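Only one chain is given next, in structure tokens, and it is the form predicted alone.
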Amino acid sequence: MKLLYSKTSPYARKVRIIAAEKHITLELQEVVLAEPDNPVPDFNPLGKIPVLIMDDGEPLYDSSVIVDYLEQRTPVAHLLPQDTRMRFQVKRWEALSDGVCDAAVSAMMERRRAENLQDPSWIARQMTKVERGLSRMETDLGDRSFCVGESMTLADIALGCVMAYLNLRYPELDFDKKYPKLAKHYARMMQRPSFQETAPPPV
């Protein structure tokens, strides 16, 4: 199976988390979207990555696609409870974090237009998104190790993905200070190989 993502994606870097957790082997294929050459659009009309291309040929996506499939293909590392609520409790993180990735990623493409063309209230629009996501994580989190349960899920990889992307864009949301409880969750997962491993690059 192949993997067209970018180092930088979020999105992406939650697929490659669970494929190192799973151990389920990808051939990775980076690609940058601005390019006119790149093959996404190809697989995925909407030309987002990631894009599974399965081995059959057949293309896979998005991230929240990607991961059920991985998930089902080996029984290795269960990243999602079987216990239905559990199921759904780690599904709705999954979603939140995403969401507020969305957010994050809207709010950024709009400051890279050019000062004269940005949209000010769209942009704080989009923050505020990304700030209420926060702080309804922060609290839903509040002292447990983990998202959901007593082990890691795919809940804690997608919050863990979402704040990576956060501190690569948006230092100055000082989480340390006003998300510690995310701070503190972020650090623990920074502490396995497969976070260590797909870190984003500086930027």
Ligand SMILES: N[C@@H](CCC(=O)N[C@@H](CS)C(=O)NCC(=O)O)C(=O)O
The other form holds:
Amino acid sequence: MKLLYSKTSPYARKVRIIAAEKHITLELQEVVLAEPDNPVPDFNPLGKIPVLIMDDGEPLYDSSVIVDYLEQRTPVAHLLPQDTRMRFQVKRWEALSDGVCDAAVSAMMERRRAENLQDPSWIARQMTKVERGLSRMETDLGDRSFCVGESMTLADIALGCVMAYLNLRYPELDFDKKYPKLAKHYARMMQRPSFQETAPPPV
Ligand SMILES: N[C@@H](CCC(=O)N[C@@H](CS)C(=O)NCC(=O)O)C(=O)O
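Return one more block: the form predicted together with the named molecule, after the form predicted alone shown previously.
Full assembly next; the chain just shown is listed first.
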């Protein structure tokens, strides 16, 4: 199986961590989305990464679909609880984490436009989603070690990818200081090889 990815994509990192935790080997193909002839649209009409190309050539996207596929592929290291209520709590953490990333990515794209073309109200609207999401997660995590239950799940992985991405793209906002429980959680996750091996390079 081949994963189209970039080193800074938080969604692709989530998939790479899940694969590492479940001992699933993925062939990695790094792509540059800014290059007009990048292969991603051939596999995902939305032109987004990650895309998983399965052994028979069929592509899977988006990241939450790929995660479900990897989870069902092997019983090694279950990252979604069997209990239905807990399972949907984990999926909600994933949705909130991905949604915070969506808003952060959207604000970042707007900030990259020429200054006279930027819409500050759009950036503010997206960053409000980021702050509301982080604030909810800080409250919900509290002083617990894991987002849901007593062991690591997809929720912890998705949350960890958010914090790293925000620190990479918005270092000046010092989210670690504002959300210390989330920062502590990320530091704990970073003790795992799967997190260390997939950490985004400094930009
Ligand atoms: N919901 C998608 C989001 C993926 C996404 O937005 N990826 C970004 C890279 S971090 C991307 O491919 N952006 C290119 C674009 O939107 O055209 C997922 O979870 O896979």
